[in-house]
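The chain that follows stands alone, in the form predicted alone, written as structure tokens.
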Amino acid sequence: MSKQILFINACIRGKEISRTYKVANAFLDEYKKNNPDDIITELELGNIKPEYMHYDNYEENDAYIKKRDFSSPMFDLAKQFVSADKIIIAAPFWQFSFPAALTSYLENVYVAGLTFRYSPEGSIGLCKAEKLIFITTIGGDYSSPEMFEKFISLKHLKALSELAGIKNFDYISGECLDIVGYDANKIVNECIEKAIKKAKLF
């Protein structure tokens, strides 16, 4: 049976320029070769521009959630996220996190009662996805324990995966791309090789 694969593209510099997208595209190409029947849906966040939460739409959003009424189009992204079998998120490393478009998207998809629910024992994830992989590229060097602690985007998505009930979380990162003396093209190509290997197991 074919699976529904959701590719969340937050590479807002564009497909022609983004190094993160180059890695993600290699991952997707390899995945398609090994899983030709699966259906991949790409959400290009730079185009759909998910609305961030502010006073007006938060009040409306909260009113629906309290009624457990998810019929409004404002929950369409969340319902799509919840129903995916596997999820791929590609976003560059910006200011220790990722572009605001991805933050807005995550605000839209993490809905109490739809993506997860609260219980006396704690939160329970409601997502169908068995796997989520995060693909990113980084200008600096985050290999040391001290710098890895600042890898906030990775921690953020790992925590949200756990909240959603997605048990298998993984990531691919290419680092040092903007440090003078490093060969950025070589690093990206090495990252692509890692992506191809991981795609075979995804």
Ligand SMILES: Cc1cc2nc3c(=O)[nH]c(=O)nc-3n(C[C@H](O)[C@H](O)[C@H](O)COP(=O)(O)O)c2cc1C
Contents of the next structure:
Amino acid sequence: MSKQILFINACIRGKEISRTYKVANAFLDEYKKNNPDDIITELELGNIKPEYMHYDNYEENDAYIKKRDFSSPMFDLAKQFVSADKIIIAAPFWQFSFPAALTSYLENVYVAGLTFRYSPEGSIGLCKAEKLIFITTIGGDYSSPEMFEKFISLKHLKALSELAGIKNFDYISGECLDIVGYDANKIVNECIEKAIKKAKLF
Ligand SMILES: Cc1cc2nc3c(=O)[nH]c(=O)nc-3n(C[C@H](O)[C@H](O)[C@H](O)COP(=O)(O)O)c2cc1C
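Next block: the form predicted together with this ligand, after the form predicted alone:
Next comes the full complex, and the chain you just saw is listed first.
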């Protein structure tokens, strides 16, 4: 049976320029080759511009959640996320994290009672997805233990994946892309090779 694949594209510099997108695109091409019947839905967050929570929309959102009424279009992104079989998130490393469009998207998607629920034993994930992979590229070098601590985007998405009940979390990162003396094209190509290998197993 065909699976629903959700591709969350937060590559804000655009498809022509973004190195992260190039890696994600190679991953998707290989995935499609191996799983031709699966349905891939791309969310281009740079176009969708998901709305973040603010004074004008928070109360309405909270009132629906308290009533457990998720019929409003406000919850469409969350419902789509919850029902995906596999999730791919592509986002560059920005300010130790990722672009605000992805943060806003996640605010829309992580809804108590829909994406996860609270229980006396702690939170329980309600998402259907079996796998989530995070694809990123980074200007600096985060390979030392000290710098790896600052790889906040990775920790953030891993924690959110657990919260949603998605058991298999993985990532692909290409680093040192903006350090003088490093060959960015070579690093991206190596990253693409990694992505192709991982796509075969995804
Ligand atoms: C707004 C912005 C913030 C960035 N923040 C960081 C950062 O905190 N650490 C870092 O090592 N590189 C940072 N970078 C560099 C990017 O991580 C790097 O260029 C990455 O490859 C960009 O991915 P892209 O080509 O897919 O857009 C930043 C770049 C931009 C444009």
